[in-house]
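Next up is one chain by itself, shown in C-alpha cells, the form predicted alone.
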Amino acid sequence: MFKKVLVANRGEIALRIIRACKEIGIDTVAIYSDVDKLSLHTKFADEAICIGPADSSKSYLNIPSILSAAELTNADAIHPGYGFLSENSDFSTICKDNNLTFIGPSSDIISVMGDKASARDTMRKLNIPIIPGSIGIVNNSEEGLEIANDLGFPVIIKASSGGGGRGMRIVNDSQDFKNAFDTAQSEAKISFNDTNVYIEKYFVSPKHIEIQIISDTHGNVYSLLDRECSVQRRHQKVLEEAPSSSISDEIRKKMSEVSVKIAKEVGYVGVGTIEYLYDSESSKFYFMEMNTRIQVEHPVTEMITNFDIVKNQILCHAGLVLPEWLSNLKPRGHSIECRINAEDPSKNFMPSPGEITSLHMPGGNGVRVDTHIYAGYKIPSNYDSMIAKIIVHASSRSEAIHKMLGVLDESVIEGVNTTIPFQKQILADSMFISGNYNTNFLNTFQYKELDNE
C-alpha cells in the first residue's frame, strides 16, 4: 500500500482525492500555485508545497517542479485527477522512471487510448463500431476537404489530444472548411501543444452516453454502468445523470460488454470512461473516445452503485483485487449532477472570478456537494470556472429532478455570479423532463434572466 500520495491537481478534485486517501489511511501532499495558497486542498492535506506562479504551465503543468515536490516530501505515488497532466503519457513515463506510481494508465495505454485518432484506429482493428471518419491524422486542409466531401457534410474536426470541447469545429459546407480546419489546429496547439486533428461525420441529434469502467492489475475489468451526458454547451458537459433514461436495458448491457472488451483488449488498469454517440433513430451506438482518468461526473455513478470510484482507483493501482460482485451490478435509483460555474449566464457565460461573500450549501438525504469554496474564498481568474458540483440521489428520475430543484433553491453563493439559475431552468424545461433531449438541446435553449434570481 502507498504511504504517501501527492495530488497533482487543485480544486474540488484534489479534495476528493485527499478524502479517499484519508479513508484508506494514506498521507497526502497538496501542491499549489501562489494564487491557490488559501484553497481548501492545501489545508486538508497532510503537507502542502507551492510549486510555482498562477500560470499553469509554470505550476500544475510543470513536471520538474511536481517531481521535486514528490521527492522533497517522500511521496511514493502521484494522483493526477482530471485535466492538467492526467492524460499526459510523458508524465506517466517520468513518474515510473522516478520510482513513483502514477495513479492512472501506463504511458502506452494513454498513447493508444488517450489520443483520439489512435483510439479510433484501435477500435477499428477490434471491430468496435466507430463514427465514420478519417483513418488516422489529417495532415492539411486539402486532404481534410477531400475526406469531408466523401463523408458528406456536416462534419466535425477534432483535436487528437482534445477534451472539454477545445480544438473542435463543426463544418456545414465546403466553403467554411479551410478556416475551420486551421482554427481547430491552432486551438489544439494552444490547448494541448499538439496540432494533430482528425475528422468525423457529424450527427445532428445524437445522445452522449458513457460507460464507467474499472480494472485491477489482475486482469479483472468491470462496468460501473452508464451515464447520460447529453446536456452540453459548446461541447462541454453542463449536467449529467445516471443511469440514462434514453437507452434500453439491452443497449445498456451491450455498451457495458463492449466497454469491458475494449479495456481487456488494451490491458487497461485503473479507472476510465468510454464515451459513445448514440443515434436514437437507429438505436445504434458508436465509439467516440476513451478518457483515461477520473471524470468530473463520477459522483452520479457512485450514487447509483454505492461504490467509491476514487478510493478503489487508488487501491487498484496498489494491487487490490476487485470484488466479483461488481459483475452483477444494478443501478440503484437515479442521480443527477449539476456543475456550478462562476459565470454570468445573462452575459454569455462570462467568467465571474472574485470573493465569495456569503455561502450556504444544501444538505439532506441523498444530497452531496463536492466543492473547494468557502465564505471569503477568492476565486482566481487563472483556471477553469467550475466551483462546485451538486449531486442528488432519489428512487426515480422524476424525484431526482424535483430534489435537485429544491437543492438549488437552497444553495446560496454570493459575491460572484453563478450558473445556478441556468441549471434551474434546464431542470424545469419540458424537453429535459421528458428525457428526449440530445446534445443539441442547449443550442436552442433560451436562458431567461428573472428578477428573483
Ligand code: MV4
Given for the second form:
Amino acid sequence: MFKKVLVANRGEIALRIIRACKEIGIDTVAIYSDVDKLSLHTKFADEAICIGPADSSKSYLNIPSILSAAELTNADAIHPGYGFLSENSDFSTICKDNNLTFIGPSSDIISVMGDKASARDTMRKLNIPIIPGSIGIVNNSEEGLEIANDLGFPVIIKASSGGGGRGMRIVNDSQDFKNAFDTAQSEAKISFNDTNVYIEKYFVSPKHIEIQIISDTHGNVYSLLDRECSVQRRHQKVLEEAPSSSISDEIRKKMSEVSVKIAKEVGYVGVGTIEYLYDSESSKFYFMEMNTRIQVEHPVTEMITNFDIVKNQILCHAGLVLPEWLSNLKPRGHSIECRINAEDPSKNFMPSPGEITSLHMPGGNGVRVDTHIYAGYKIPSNYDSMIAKIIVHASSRSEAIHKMLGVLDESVIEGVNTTIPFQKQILADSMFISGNYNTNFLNTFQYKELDNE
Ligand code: MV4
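Could I see the form predicted together with the ligand next, after the form predicted alone?
Then the entire complex follows, led off by the chain already shown.
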C-alpha cells in the first residue's frame, strides 16, 4: 500500500483525493502555486509545498517542480486528478521512470485514447460501434470532401489531439467544406501542435451518455453504470445526472458490456470513462472518445452505486482485487450534480473572481457539496471558474430535481456572481424535466435575468 500520495492538483478535486487517502490511511502531500497558498487543500494535506507562480505552466503543469516535491517528501505515488497533467502520457512515463506510481493508466493507453483518430481505429478493430466517419486521419480537404460526400452532410471535423469539443468544425454543405477543413487543421496546429483531423457524420440532436468503468491489476473490469451529460454549454458540462432517464435497462446493459470489453481488450487499469453519442430515434449508441482520468462528475455515480470511485481508484493502483458484487450493479435511485461556477450568467458567463464574503452551503439527507471555498476565500482568476459541485441523491429523478431546486435555494455564496440562478432555471425547465433533452438543449435555452438575483 502507498505510504504517501502527492496530489498534483488543486481545488475541490485535490480535497476529494486527500479525503480518500485519509480514509485509507495514506499520508498526503499538497502542491500549490503562490496564489493558492491559502487554498483548503494545502491545509487538509499532511504536507504542502509551493511549486511555483500562478501561471499553470510554471506550477501545476511544471513536471520537474512536481517531481522535486515528490522526491523531497518521499511520496511513492502521484494522483493527477483531472485536467492539468492527468492525461499527459509523458508525465505518466516520467513518474514510472522515477519509481513513482502514477495513479492512472499506462502512458501507452493515455496516448492511444488521447489520439482520438487512433482511438476510433482501435474501436473499429474491436468491432465497437463508432460514429460513421473516416478511417484514421484525413490528410487534405480533397480527400475529406470525398469522405463527407459519402457520409452525407452535415459532417463534423475533429482534431485528433482535441477532445472535449476543442478543435471541432461542423460543416453543413460541400461549398463550406474546404474552408472549414483548412481552418480546423490550422486551429489544431495552433491548439495542439498537431494538424491531424478526422471526420464523422454529425448527429444533429444526440444525447451524450458516458459509462464509468473501473479495472484492477488482476484483469477484473466492471461498469459503474451510466451518466447523462447532455447539458453542456460551449462543451463545458453544466449539470450531470445518473442514471440517464433516456436509456432502457437493456441499452444500459449493452453499453456497459461494450465498455467493459473495451477496457479488457486494451488492458486498462484504474478508472476511465467512455463517452458515447446516443441516438434516441434508433436507440443506437456510438463510441465517441475515452477519458483516462477521474472526471468532475464522478460523484453522481458514487451516489447511485454507493461505491467510492476515488478511494478504489487508489486501491486498484496499489493492487486491490475489486469486489465481485460490482458485476451486477443496478442504479440505486437517481443523482444530479450541478457545477457552480464563479461566473455571471447575466453577463454572458463572464468570470467573477474575488472574495467570498459570506457562505452557506446546503445539507440534509442525500445532499453532498464538494467544494474548496470558504468565507473569506479569494477566488483567483488564474484557473477554472468552477468553485463547487452540489450533488443530490433521491429515490426518483423527480424527487432529485425537487431536492436540487431546494438546496440551490438554500445556497448562499456572496461576494462573487455564480451560476446558481442559471442552474435553478435549467432544473425548472419543462424540456429538462421531461428528460427528452439532448446536446442542443442549452443552444435554445434562454436564461432570464431576474431582479432579485
Ligand atoms: C459530436 C456530436 C455530434 N455528432 N460528434 C464532441 C466533444 C464533446 N464535448 C461534444 N462532442 C460532440 N461530438 C458527432 N459526430 C455532438 C457533440 C456534442 C456537442 C457538440 C456541439 C455542442 C455541444 C455538444 C454537447 C455534447 C456533445
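Computed from a predicted structure; not experimentally measured. Here the rigid core means the biggest group of C-alpha atoms that line up within 1.5 Å when the two forms are laid on top of each other. Positions refer to the first chain, counted from 1.
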query: Rigid-body hinge position between the two forms, taken from Thr418, Val112, Glu297, Phe181; finding: Val112
